[in-house]
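Next comes just one chain, in structure tokens: the form predicted alone.
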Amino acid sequence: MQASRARLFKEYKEVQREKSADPDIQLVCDDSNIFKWTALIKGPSETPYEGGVFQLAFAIPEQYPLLPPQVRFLTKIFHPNVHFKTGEICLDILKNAWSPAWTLQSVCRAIIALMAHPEPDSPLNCDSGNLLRSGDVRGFQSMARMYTRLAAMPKKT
């Protein structure tokens, strides 16, 4: 557990140092528990998620970095590789392709890349996966844009 704390503390210092280096990701460590983090990520440009800000929750196991963090979307998102109700993410690096070389920041980057390049052949959200697999890209983008507007965009007052 000491090794994981040391690693997370090192990542925390890097995040503090590089806050402006990556404007698409804002990682925040829980004040009272270094094993709980949240992130705000910006929807990638030229995707239906553009303009949206999505919140992720990280639960880091005590064996980190030997085991991957559990990451899920707290913000509702219409995406084939994200479970609509739970926010669970289907991404190989969070499962069998994990390597201790990955950091929380690089996991956020990989999730942003997944948002831009969905994998409809292994869907957690069958509705969005089926739209893409059947070639209805327009239908998928329209639904994804609608949910981005409803859940991930700041409300105008």
The other form holds:
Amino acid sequence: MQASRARLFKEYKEVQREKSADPDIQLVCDDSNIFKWTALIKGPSETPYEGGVFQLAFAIPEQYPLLPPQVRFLTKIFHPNVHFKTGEICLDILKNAWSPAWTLQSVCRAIIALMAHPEPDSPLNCDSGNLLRSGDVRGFQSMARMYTRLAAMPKKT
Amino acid sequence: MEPLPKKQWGKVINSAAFCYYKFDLLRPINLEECTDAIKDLEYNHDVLRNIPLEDLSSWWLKHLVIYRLKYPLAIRKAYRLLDGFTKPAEAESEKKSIHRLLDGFTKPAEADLEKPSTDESEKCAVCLDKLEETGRNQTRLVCNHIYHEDCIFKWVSNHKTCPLCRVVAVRDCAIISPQI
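How about the form predicted in complex with the partner chain, since we already have the form predicted alone?
Once more the chain from above appears, this time first in line as the rest of the complex follows.
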């Protein structure tokens, strides 16, 4: 408990110090609970997610960093490895390939990498996975782009 | 060399098991630590029974007990263990190689082991604290990555791999809980 708190505090300070280091990631800690974080990540360029800003929710277990944080998308996203309803993410480093050397920041980077390189063979979103597996890249991209526009882009007023 | 009393055998095996456990984590250990561990392990014989005896063999004895502990007592322990666990002929050759090692042994191996690595950052990847933080033991894994001892022990007790490079840092039979 104490160890996880201390470690998260270190990460917090690191995030504050290197705020401009990675303009694609904006990690924010909950005001009252250091075990709850949110992140805003920019959709990687040359993907259907380009131009979108996606919100992630982190729930950090007390045994962190021995156990991985629970991360999910709060913003709707059409991606083979993200559950369309719950936002749950299928990513090995968040499950069995977790290592304490990962940080919240590097997890965000891994998620951005996953957005750019979907793994259609382990889909949480079957529709999305099937489009890619059947070779309908265009169909997948237009669906993904549509949801990016609908959910991840600020509404023009 | 005087033989070790039979009564001490439990302790020898305990300390050997403990050394073995620590060995894969490649760090120098001292006698105090070892005796503390022996005290703890004395109440935990079930754990020791799960360690195959053939694994408590010459390899770690040479490298750990002698190279690390460098106590005359340890050599005695090593001899006793060799007599007990290996065939006589093998034991003889092991004893010779132990002596060869001792002859070539001038500087303590600890000096090399304690040197902080320059390639990796000086932070412990588990707690993100500085490694040199006062009063905390460090552990160097087989892959040369260094962590705080308490940090990495919490991790390897369930995972066996180095957090930074995923090298298998601990062997199956070495996973015991010294309950320290």
